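This document starts with one chain, in the form predicted alone, laid out as structure tokens.
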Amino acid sequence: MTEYAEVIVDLSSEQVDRLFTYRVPEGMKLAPGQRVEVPFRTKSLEGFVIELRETTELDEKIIRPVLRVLEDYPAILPELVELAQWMKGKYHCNLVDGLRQMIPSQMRGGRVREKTVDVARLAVPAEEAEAALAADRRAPKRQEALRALIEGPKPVPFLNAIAPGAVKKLAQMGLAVIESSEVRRTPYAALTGSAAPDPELMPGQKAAVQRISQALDENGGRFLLHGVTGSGKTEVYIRVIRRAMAMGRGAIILVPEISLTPQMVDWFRRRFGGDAAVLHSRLSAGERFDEWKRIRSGEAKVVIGARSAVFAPLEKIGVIIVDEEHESSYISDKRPRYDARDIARWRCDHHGAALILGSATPSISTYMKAMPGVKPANRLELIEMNERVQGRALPEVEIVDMRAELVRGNRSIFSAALADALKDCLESGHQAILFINRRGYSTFVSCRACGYVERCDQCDVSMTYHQADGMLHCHYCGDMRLPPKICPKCGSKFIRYFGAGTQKVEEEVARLFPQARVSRMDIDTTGAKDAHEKILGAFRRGETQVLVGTQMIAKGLDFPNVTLVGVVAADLSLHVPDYRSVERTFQLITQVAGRAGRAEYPGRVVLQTYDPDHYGIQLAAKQDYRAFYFREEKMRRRGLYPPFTVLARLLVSSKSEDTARTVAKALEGRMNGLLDAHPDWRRDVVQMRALEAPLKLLRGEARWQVFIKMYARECADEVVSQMELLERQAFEGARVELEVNPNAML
């Protein structure tokens, strides 16, 4: 009987976002989800089954053989395609760009295999080795070699060391056999510590792993785990993982920051040893296929990585877990831009599973679902830990006036109180970590004469002075230049550079104490390949004392010896123009201060602020999410900010900034044909215009965009999805993209 396979070719293009049907050749075995190789016009492409069929409406005379299958097992679950498909109507994509998350990309194009190594095993039984080891006295090196094969299989390269060609030689004399095998390339595969015991649970502990523990019994269940810093969230993790792996099933650990990973990984793999499993996009080719291969195969049921994480395929999953649900790192800023959060929850219903939101600063529109009134297909069940395990006390926090500072004739990035701290932290032989979310030496060099600010030539930004290449950067388009030496503008010569980065940190540490170990991690120090373990590795060993760093050492980690935490610019992002800068200083110093006094020792943090009144930076230094929120909660409801409202925008990017204008203005203008052609539709829009985007130039990109609000109703999704059908339509000379409620509104 012919069959017929309904393909989806690899090739992301509206133009052939359908499926295409190939015949199956006689005694080739295929299955939904198997990649192939088809004829597709004049060339061969890859693509993916979706489905098989008996019949087809199709001419035969016109439908090609599928060339070849590309791996003797479908590389994509069957749930996974549904996913994709979803994907595809949630997310405004082609169903290929859902089906490339499902997979690792080398694997595209054959750019990565199985990684084999010869190795040499014995063709003779033990004792006919022995044997032959006493009649050949001739050649120790040979007898050595073989002594080894005795022992066990060895590779072919071990043996040659020992003697070159010894292996060939036993092979002739019949005692040695060669086999190709394959051999796993293990990510942090140092991290294989002992195994370690289970602690004893706190009642808030226990009682979060009892309720979950229950719902996984029950069929799943959605969950806003809501414990303060220190709270022992990892912990609950690790035990719900147990019940759920008892139960036969998987789980799925998602962090936010891949700096996070080695030590998630450590800890993982010291309670579930060779069942854990680690994804993320720094790992090297052959490490993420060799890991996603072991979750393939059944043989690893704990995933533990970044984001794209949430696509391992597991089969049978008992609990995902989303770790610091509020960072916006979970959200793809490239296409499909997809939230690993809706993915999470999605695969979850699919398995009857538990899934599990867990933060000590949920973002504002989780923590409303789970308040009372809201939808039950919406809701999470609330979970609070106020307590740090151990009774210990949340960290004491300073909050110092830096206007008062200058006031009194202190120029430097610390503050008395700070400087003061950290010799006391220092001299009592614990730890530091310094954070300012701003990476470089000088946010920006200026002329003091007529207030000309060296500016990126392809992006509307300042550039930033890193001293350690004495180049100016731009953290957008990656550009580079010489620091001017006189004013391009009036001439002078009287060129400042002003504010701060990790680098002017780092070096005031290392001027005001000239014997501390300091470390910085930013984007700048960790591009190498295990970098972030390296760096954190030390610390956490004790080699470095004063660690600075950005918003990636801002969360999650653990240092026992951490007994000071200092914010060297608590308002950085406090005035950013997006209606969350107020939300997001308050998560990111409320996570930091959590760093410190984690173990037996109490912590203490300086908060340094130009504006310390401000109820996001007062609510921060008194850890109070509760409050927070409520404050916050009015502010958006008032301010028509989501999540009571839905922001879009259609956003326009050309060499030209005429052609963005014009792009702009004629999409506007499409926009209100169709509100007026809904009536329904314009009574639940706020607000709708084309202007210019904050962030006006970018990578030599004029931006304009075409921004709306709506009101967060029914009419607010086809809205979006008619934003959708004019951002796929071609404009000459000009980009279009789509924006949802996006991560920066710059």
Given for the second form:
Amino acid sequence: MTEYAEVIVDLSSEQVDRLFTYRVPEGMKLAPGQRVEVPFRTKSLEGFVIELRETTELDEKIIRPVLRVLEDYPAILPELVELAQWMKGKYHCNLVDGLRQMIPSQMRGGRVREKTVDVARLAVPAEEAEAALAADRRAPKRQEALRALIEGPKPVPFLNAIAPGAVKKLAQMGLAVIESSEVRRTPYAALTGSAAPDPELMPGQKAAVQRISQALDENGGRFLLHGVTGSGKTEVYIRVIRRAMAMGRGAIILVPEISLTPQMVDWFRRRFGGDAAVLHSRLSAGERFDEWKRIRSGEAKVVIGARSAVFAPLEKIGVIIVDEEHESSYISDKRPRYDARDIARWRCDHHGAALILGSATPSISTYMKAMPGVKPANRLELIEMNERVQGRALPEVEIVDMRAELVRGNRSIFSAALADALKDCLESGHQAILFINRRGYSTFVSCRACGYVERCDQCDVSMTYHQADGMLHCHYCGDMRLPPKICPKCGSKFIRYFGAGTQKVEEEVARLFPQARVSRMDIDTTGAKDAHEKILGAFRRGETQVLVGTQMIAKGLDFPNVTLVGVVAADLSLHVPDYRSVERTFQLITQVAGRAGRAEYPGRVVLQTYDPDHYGIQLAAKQDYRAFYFREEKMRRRGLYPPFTVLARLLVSSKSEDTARTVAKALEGRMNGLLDAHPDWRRDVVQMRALEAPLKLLRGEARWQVFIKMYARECADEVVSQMELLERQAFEGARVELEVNPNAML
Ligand code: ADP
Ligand code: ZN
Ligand code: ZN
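Since we've got the form predicted alone here, give me the form predicted in complex with adenosine-5'-diphosphate (ADP) too.
Below is the entire complex, every chain and molecule, led by the chain shown above.
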């Protein structure tokens, strides 16, 4: 009985996005999901076995054999093959693009493998070895090595533990064997703390755990866990995971950003020990592969990780948790542009598992799904936790009008109120967090005399001054140059630096409080592998008193000694040209304010703004999510913004402005043709046109776009599908990218 393997080759191209048939050679054992090497045209390629068949309609003579099996187990579970097929339909990608998400990328091409060390163990029973020991008194090294082998409970690492020469000799004498053994590279080894006991749950937590546990028994459910900052959501996750594990099922918990992971990992390690595995992009290739293997082999049942951990190869899932579900990092920025929340939902349906989206500030579109009137297929059940644990109060928020500060002659970046609060905080031995959502020193460099602004040559943006290297940086393309001493346009010497970033805030704190130790956390200070952990660790241990940072520090962190949070410029994110700018501002302020007063000391928040009456600022200060939701929902409905509409664009980039425009116009023509052919689509389109992108130059490329706004009804999906097809066509001298409700349309 000959067997045939239907294989997807590991080559992302529409032309080969189909099954190829290979013969399974005699004696080779294969299962669906296994990776193999196959001949392809004149080369050999890696591929994924999708199906095995006993017969084929193809001519036996032209079928080539599978060359080799890459792993002796299926790297891809049957469920995940199915998921890749679903992704192909939903995201219009090739099947292999989905399959590639399911394994550590370095497994492809054999760039990572199990790490092994040589170990030695006894080859004979201990008594026999004892006898040999007694008989052989001349070689003390050999005696010592043999003693170690007799006493060591397990195989002994060969090279570093025992004299290698002596062990070799013992092996020749037939007393020992040397063999290679797999070892695991464990990320965050240093963090493995002592096991922590379970605290008693608060009533709100208990109710949440009960409701979700019930769903676990009843084949799943979908929940939005809306809990104010400090309400103890993590503890709810932990108890639900326990429950799932008691049922013999695993769990995935997704966290948005890598800076959050050390603390989460630490918590989970303490509670779940070796059952917990970590998956994220900052791990070395070897660490990631080892963690993945621990999950694949069933050794680790609780997976913590960033977006891509949603594909973790767990065979039985009880719950998937998406913490801080409002974070934009859950949407992939590379093709396939999947939303981890959709993948989580698919997997939960498949496993009859519970899906928990958790946040103190859910995204507007998620919260809407928990409101009455939603189709059952999309519904989320709302669970609320409105109290902080142990009756702690939410922090007091004070809004400071920075225009009034200017009138009073205070030109510094700190208001009198913030400077005083900082002084009190430091004098009482507590810690402070200062948040400003902009890195660098000054936002832009400009001439006082003529208004000239130093801009990037490659991008249509102003350059940011960085004090660390004294250079101007472009935050879009990374280009750097020396700042001008005299104005290149009018020759004036009145070059001034405007706006503040993290570096300037750090410097100002150091100037006002020379004894205080300040650290800064932004992209510029967190390049190295363990940088986040170092900065946060020092802050946790009290070695630093003030932490200055961008949005990296806004969420999830839990430092008991922090009593003051200063939001240095609350409106920075308010004026981004994006329909979500108010939502994002509200989230940032609420989240960062929530870092204060999480233990026994009450917290205080000082919020500096030039726009104190804005509803986003006002409601964030009150930390009133529900009021904000209803207000924002009304604005979106009136302004025809998502989730009531879908915004999409085909973004065209080209070295030549002419080409970019021509291609955009051509695409607009194609879209119009489609809409003319489908009057029902046309009816749902609010607006469509080709125009220059707001950021018209990026990395030296001109940018045009075909922008479209549609009512969020079924037709919108059809139109987006058509745009995906247009995106995949090749245009001479231009790149086309589709974006649907992107984070910002720059
Ligand atoms: P959230 O994610 O909702 O902002 P966390 O999960 O970070 O809140 O919890 C806030 C703090 O309260 C943490 O330090 C946590 O250890 C603690 N905590 C949570 N639940 C309890 C409880 N039942 N009893 C005592 N402390 C708790
Ligand atoms: Zn000038
Ligand atoms: Zn640039």
